[in-house]
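Next up is one chain by itself, shown in structure tokens, the form predicted alone.
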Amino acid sequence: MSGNSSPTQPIALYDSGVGGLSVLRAVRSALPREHLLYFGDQAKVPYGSRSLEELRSLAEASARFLLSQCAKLIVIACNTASAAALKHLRAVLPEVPFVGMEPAVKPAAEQTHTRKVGVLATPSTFQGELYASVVERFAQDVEIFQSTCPGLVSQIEKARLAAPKTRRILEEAVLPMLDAGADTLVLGCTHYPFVIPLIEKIAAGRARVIDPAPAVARQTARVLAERGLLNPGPDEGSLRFITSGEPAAFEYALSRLLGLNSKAEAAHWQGGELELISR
């Protein structure tokens, strides 16, 4: 077991915004009797394009404020802070179990036959030693075709899925790699998951697309499995919402997205803390 953790205690999941719920989806799919704390940092989304200095410094904060809500072990649900932050916080934090993204490129890279390969994430992702790190290691023999999709995050977090905007904003990204022989996408930002229906119409049956998200939930489970802090309970986990932002937008898009009427609790940022604050 890790530390004082308990089996009981919960999961907790950070990103940006919602797009991390997407990976809530997943892990609450793969480990039913899970506790799932998710923290949505609303106020400074998006993060794409905010500094290594500034993204570190989020995420380490909203680290400590899970720790705080007594998480045993940490999702950072989000591609641009795991891009920018894993490793700095496995460095202060080292006894906190944490679990990452990083862009599908691996199972990209196996399955394509065309040998190219279309990425979509943001700015930060792209620039982040991570993700060079998982090309050098991984596709040195494919093309890869990359999109930052501007305005897509913002369309998401609206809960714009289908709107004319967002399929704009997705053709003019997919369409060009369909274009050039690409037959794999991947999904390098948590909030795409949410407009994949949109990608396959666009695709029309010419890529297949890659959501990493399950493999997330996988890595979760064998982690909390070698830790001895898997919750043994027979009922299903309870699920608590926080986030940076205005809870009833916050709510609106939980009901939108993953269909739950649940509330979400507001938190604050108080000089570089969060604190959390009665509705």
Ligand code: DGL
Given for the second form:
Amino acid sequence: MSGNSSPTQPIALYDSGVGGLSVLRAVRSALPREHLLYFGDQAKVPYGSRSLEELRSLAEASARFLLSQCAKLIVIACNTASAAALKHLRAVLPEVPFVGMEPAVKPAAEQTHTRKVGVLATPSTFQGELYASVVERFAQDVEIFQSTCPGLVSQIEKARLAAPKTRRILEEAVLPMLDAGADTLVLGCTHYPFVIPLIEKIAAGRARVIDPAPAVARQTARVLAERGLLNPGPDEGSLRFITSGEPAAFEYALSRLLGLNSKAEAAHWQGGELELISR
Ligand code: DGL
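Shown: the form predicted alone; wanted: the form predicted together with D-glutamic acid:
Every chain and every other molecule in the complex is listed next, the one we just looked at coming first.
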């Protein structure tokens, strides 16, 4: 598909659920003329504790589905799927431009004064080679504290951004890091930027928080420009949303997280492949 893609085709973004909307927000603001197609695999959320093998096959089927919907580039707007499947996707779909996420350990290592950094991510992301390699390459002299924030993805899926339970999960993750001297927090899961206001309240000025989404949007722009695929149109691009879960639940989260009152379409898993149900 993408070998002869045209600039007017959409950029696709893919996540386990609504987390990648934090990346969509940044892509929209960097590239307002681009048509964006978002797929949240809410039938399978959370991805964070699934095996690498399963994540690879979910990501490959999702990418093939997004290509069938005319994507010209796919942003894997999910750290977990990027860690597990990005290499595989580039090998099986070599003609497709992919942009992936990696925990922002490099900018954190550059910015920390205490040389202590906290990373919040899912278990699969921490276990993957990608995380080990960014730590090894960029943070050899930095002490890293890790937390998987159990239950946080599910709170954000329900758009419970300031609920007492959400606060408790974050306090348990972040306070020990701050008490140990971390002055920089890396959000290694695309769901987490939606709770930056709460993290900042908890941190009370003791740490800065790094959201990688703007850097991913810049990388998306670079890759499109290199391939001559930036949409030159004068108008604002369209937005299209698809979920493998309940459209009503997706629409509710979309309105709470981004203030957008758009409709979502449904796609269902059928024998390992995604099928669009409605348009
Ligand atoms: N938003 C995802 C990430 O960036 C996945 C969260 C999950 O489904 O566990 O890792």
